[in-house]
Amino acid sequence: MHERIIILDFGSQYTQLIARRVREAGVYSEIHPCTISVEEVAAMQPKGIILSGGPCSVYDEGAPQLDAAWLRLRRADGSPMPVLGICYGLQAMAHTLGGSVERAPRREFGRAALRVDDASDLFAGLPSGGTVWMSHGDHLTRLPEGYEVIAHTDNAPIAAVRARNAPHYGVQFHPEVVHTEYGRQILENFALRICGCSGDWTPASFVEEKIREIRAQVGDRHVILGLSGGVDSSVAAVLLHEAIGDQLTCIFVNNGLLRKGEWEQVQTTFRDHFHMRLQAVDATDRFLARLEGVVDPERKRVIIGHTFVEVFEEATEAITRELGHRPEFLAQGTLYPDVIESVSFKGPSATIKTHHNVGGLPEEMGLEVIEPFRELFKDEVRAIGRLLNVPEAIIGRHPFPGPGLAIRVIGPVTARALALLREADAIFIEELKAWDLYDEVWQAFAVLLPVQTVGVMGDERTYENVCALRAVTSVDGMTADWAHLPYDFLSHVSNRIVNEIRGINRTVYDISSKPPATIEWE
């Protein structure tokens, strides 16, 4: 394993920000609930500690508190393991220390100015005066003894500090948010000047590594692997491809909730173009039969889940028959933000959805389980893709929920609505590539609303549905804002829409940021 710096997570929203930062210095970093152990993280032989922010007060009962220890502890060559306390981790680092931790006068949220005090590390490089994002109700009104100042803001005396006698810093603001002008650098400065880390982590390295260990792993035994045409899976069956070849056989399942020519491409790919063992199965009918009548969205996404892993285990069955035997192994394209997630020192998130498929196959089959990505970030994935030479159709392709397009239609799935559904998501999505627009968004979709109102075409009064179109923009989907598409484009989208599908006789664009909304409608 490559250099690590370990994140312990105290509750923040940008944790993972923090991780992708540090990655992209060429550093591997890992995030952990602060509760685990001080043994457990020793164990893992870390180059450095970040402590990061979180919603609580150092005072509030029940909130998460730093244990000295981490302060005292040493790198597996005996220095001072170098940390970094973000906000919330800071106010925490002097709590435990004997400072002083006070409710300030007024909440700072927003930009300010970082005037550098020190630029010998943490800052080096920086220009004083540098934009900071700054986000926090309390702040440090006493230094720990053998802390210094090294940053203030003309609000914030103390916006920086650093222990004289030990690798030991802290920060009031978010180095990891886009607003703060050079965060990046911060934590560059941090794992590379600091921790001593080379930086050699890259996807190249990764995809070699990740190659061998399949290898070893799997020997001469089977993988099966859900393929469903989206990033993860695709880039997930071709690095397994890459280590195993016919090993692998994939099984892609048509729950009738695909977008608009998906089955056919999907094939073509994966047989055609990377020679790939995969198992089609059109299970249309089965999944439309037992959605009829269903509104409830979490029910649309139980009996998604369900059926799919009753069609899945079929597959299963008919690749055992071929093969003579069972395959030993389940591949899936689970990533970093899914295990994050279900590790919170705040306990299993309930943001995770009931149709994810690591939450049901591996107790269902009793197949050990493979997932290559369950370190890596989206974006890592699609680097990794290109490195594989998965086509870019692929690769750039916009999210889509495991549900499929059930839960674009507002209401009952029937036939009829996923057809009208199907061919206004192909209309968006073809004009948003004609205008260049597809890759200056994070994700972009129709939406059949259950409302039917009256329009007029030609001489004819008509009673037809809406359809409602849906794009946004984000770095990593945990906010996004709505994406402000030209007018003459959306005019013109509209237009198509309404005069090339019989049955939509009006659009609207949804305009609002999550939060408070969510990306997706259900």
Ligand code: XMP
Contents of the next structure:
Amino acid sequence: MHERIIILDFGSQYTQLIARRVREAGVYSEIHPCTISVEEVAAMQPKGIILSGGPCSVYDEGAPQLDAAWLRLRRADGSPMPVLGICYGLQAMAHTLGGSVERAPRREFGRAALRVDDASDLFAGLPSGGTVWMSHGDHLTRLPEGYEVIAHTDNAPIAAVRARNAPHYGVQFHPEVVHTEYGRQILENFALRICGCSGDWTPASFVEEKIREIRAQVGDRHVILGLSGGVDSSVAAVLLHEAIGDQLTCIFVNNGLLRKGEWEQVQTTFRDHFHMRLQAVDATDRFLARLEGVVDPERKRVIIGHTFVEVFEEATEAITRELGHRPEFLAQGTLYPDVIESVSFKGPSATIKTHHNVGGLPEEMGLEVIEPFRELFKDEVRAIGRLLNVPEAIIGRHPFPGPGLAIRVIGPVTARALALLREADAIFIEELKAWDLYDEVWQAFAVLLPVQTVGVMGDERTYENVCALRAVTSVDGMTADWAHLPYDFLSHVSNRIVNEIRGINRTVYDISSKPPATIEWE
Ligand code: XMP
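The structure above corresponds to the form predicted on its own; please give the structure of the form predicted in complex with this ligand next.
Next comes the full complex, and the chain you just saw is listed first.
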């Protein structure tokens, strides 16, 4: 088992970033809700524990507390367990140990300069005065017995603390966010210097470990996986296949809302190139019949979600007949950002929801879920995909929504509208690649509007649809800016679309950002 650091989640929006920073230091890290028992974590034999921030005050009713047992925990070798409390994590530690946590006169939010008072361990190699990111309502006003201050800011006399007789540390600021200048180094110091990890964790070791884990978990049983052709499910499929070969069957549903060539391409890649068992189901007619006349975007999503579940269940039954028994597992490419949808003061365990990547497969399917990437971020999954020789065309592909082109045909979804949209989208993407702009944007696509406008073609008047082009830059899809693509490029794409596609005589470029707009039009 690889060296690991366990992060206890107290509900902070930044918890996932802690995990990521620790992994960047070459140490595998996993997040667990703060309600997990001390014994369960001890059994994982971590090298250290990080307590995340959280939205609560330690005095809130029902606020998660830190059992003192966490601070008495020992490692497998008998040494005391290193603990780092971040923001609420520090307050919870201090509260448990009899320090004073008080409401600050006003919430401290933003940058502060960290004055390092002791640079011997947590802050080793850090200059004093680096920027740190503060975001808290409560703060520590009196240290617990046996603790000392190792850094302060102009506003906070206690910005970081250390126990004198145990490897326990706490910081009031957030080392995991990019605004904290030396944050990465602080977490690395904790992981390598204080916890003594070797920092040799890599995507390759992740793959090795997951393959071993999956084999042990699955034994001689069977796994199914909903393949969408996107990065996450594709890399998950290849990893699972590497682990258990033909004990995996992928299900790929054509909902009639895929992009141009996608239906063929996914089958070629997975069946012919990777030699996987693939159940490809063309349910185009069923989806389009159900979507007939539907205009409301949320209705579209619900219909597509339900129909997907139905088709997926039928495919599973077909696999059951073939195998002579029902598959036992469902694998999904769920990523960490999909797992945590929202946090609230009710406590993290109540609010961690599983996001159903493949359109909401119900729990009643009675399958055990395997989610090898639930701790990872997209770029980490991409690195793993490269390692597993997943084609670059899949790894670098822009995100594509589950409801597919249905939410890019504004108004009723018809076969004709889809055909027009597919062509326009293919031209846009082809040209982005030809102009080396594809990788510059987070997502780019065409949207077909239910609006007709007048145009002129030769001597003829036309009265055809408008196509909108959308391209955005973004880090995580949560916020986005419209991509400032070159005018020459846009002009070229517009000419091609209007000249080559009968049915579209005008293109417009969307220059709204998110917020207040969203990336998709529906
Ligand atoms: P919005 O439009 O909300 O999109 O700014 C943010 C990101 O999510 C994708 N998206 C979806 N993905 N099912 C999905 O699987 C959906 O219903 C859905 N709606 C939006 C969108 O493409 C963008 O990447």
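Numbering follows the first chain given and starts at 1. Quick caveat, the model's predicted, so the values are computed rather than measured.
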Open item on the list: One rigid part rotates against the other between these two forms; tell me which of Tyr28, Phe377, Pro203, Ile497 lies at the hinge.
Closed with: Pro203
